[in-house]
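Here we start with a single chain on its own, the form predicted on its own, put down as structure tokens.
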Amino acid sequence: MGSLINDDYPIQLSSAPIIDFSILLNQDSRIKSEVIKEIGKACQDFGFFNIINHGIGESLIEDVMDANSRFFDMPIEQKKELRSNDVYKPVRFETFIQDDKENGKLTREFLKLYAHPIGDWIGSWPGNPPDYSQVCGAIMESLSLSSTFWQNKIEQGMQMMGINCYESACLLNNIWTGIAPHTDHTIITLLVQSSPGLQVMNPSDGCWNAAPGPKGSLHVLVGDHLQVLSNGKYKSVIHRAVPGSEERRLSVASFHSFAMDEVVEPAMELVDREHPNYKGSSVRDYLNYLSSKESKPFLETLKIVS
């Protein structure tokens, strides 16, 4: 079994842009337009970029990490009260062990918090999520769609916080901490990590790239539903998590989608030859598929074969 920590550690994804969030608020349309083009190129070429100056202080991010670390420090007897394999449960703790073709078995602890509707769930979050509407709007503009194309849908939509805890680089019995390659079934995912460990696959050559960012930055990952909405122009980024050191690593992800039963399908402005490349689906459709334990990625089931 190969080690996740070796001399072949992936190169850094240095060509993925770092987007200054504050520029999206700039009244100069020319400056804003250039940033939107950068976002569009990043979504198309990598399915990934970083944002800085997003308005979340480093101290808040540190507090979020500390609060979650203290949660995972609790005895299993306390945490298991939240343990469930019900994918619909709004607050859920689980320990995962999964097979990975390259590295054998991977394990992690996971805490999920639903955030829909926002007013009902925000009290359960470990910290305030970022103001994602500006980022979402910029992505839509980069597709030459109105920036308000999905504003109401995303603001009233499905939101979930996912906190992963990777205890150390290696555990007993050759079980590594990490998560196998996957995509997120979201519009976008915003992620912050306590230390490097996120890797994304470069769609042009299939190579793994380390994806660090400036301290305090947020990672933005394109999800399956944005690939569907863009009719394949933007690609859902394949990513994984690997241990970077012997110390515990945390990641906090904010998953954003339309409402549970809102069907996402290709925007008509982006449909070629009057036919979409994907069937429509909802978050509930995805959760039903997830519950079925099918191994084929859900996105594959949505592709229309001509």
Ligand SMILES: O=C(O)CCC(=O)C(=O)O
The other form holds:
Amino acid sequence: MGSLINDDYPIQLSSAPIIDFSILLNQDSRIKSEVIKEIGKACQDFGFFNIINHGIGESLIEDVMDANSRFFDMPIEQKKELRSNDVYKPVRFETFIQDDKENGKLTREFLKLYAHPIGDWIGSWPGNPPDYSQVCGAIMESLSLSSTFWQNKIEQGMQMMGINCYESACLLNNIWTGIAPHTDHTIITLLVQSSPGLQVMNPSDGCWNAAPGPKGSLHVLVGDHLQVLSNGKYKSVIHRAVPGSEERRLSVASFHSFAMDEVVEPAMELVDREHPNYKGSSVRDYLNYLSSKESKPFLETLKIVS
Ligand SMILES: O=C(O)CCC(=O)C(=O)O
Ligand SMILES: [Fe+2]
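Moving from the form predicted on its own to the form predicted together with the ligand:
Shown next: the complete complex, the earlier chain at its head.
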């Protein structure tokens, strides 16, 4: 069994692009369409890209990390009051101990918060966060789909915040912390990390690479529902977290998907010879599947075998 506690981070996936978000807001349509092309290529080749100059100030990110850190500092009995088996609970705390093929057991603490429909919540967010729907719009445009049509579905959609806390190994008596390889069910996930640890699998060679991007940048992960919507053109990225052993690591993931009962299926414009590769499903289908504790990945259950 190889040591997952990894203070020597693997090389960054240097070929995955780091996108300057301010250019997406650029009025010059030629420059903008170059960036959109780059985003499309990244979604196709890696299921992953990174965003800088996204407009979330450094101090806001620090405040969010501090506030979450204070939550995880609370005595376990207090956190356990938020524990529930009900995946629909809007606020839910969990201590995970996962089996991991490569490394035995992995542990982390997790807080999940729902914001649905997102339009009811976004006005109360502090600062001036980037318009995440613009990121989705750019992705839809890169698929030559009407960005406004899909943007509307995203704007009416759901956001779930997932905050992961990985304690230092010494605090946990050398139990390894991390999250095992998986894909997210989302259209996209935006993730910010307090220190390196997010690793993405390069689909071309199956190797793990540290997710590129400077501290405070946003990692954008293609989720299962975008793979379905694009009829397999864009890849839902397999990723895991391998925190260093020395300090507590936090990651804040923002999971974006369509509304709870909105069925996501391959866009008609992208289906060859009327043969979709995936059947339709909603977030509720995913959550029900999650509750059933089936081990097969959700995406596998959606594939149409012809
Ligand atoms: O902690 C990380 O970097 C990854 C977290 C993650 O993949 C998730 O919450 O789904
Ligand atoms: Fe994830």
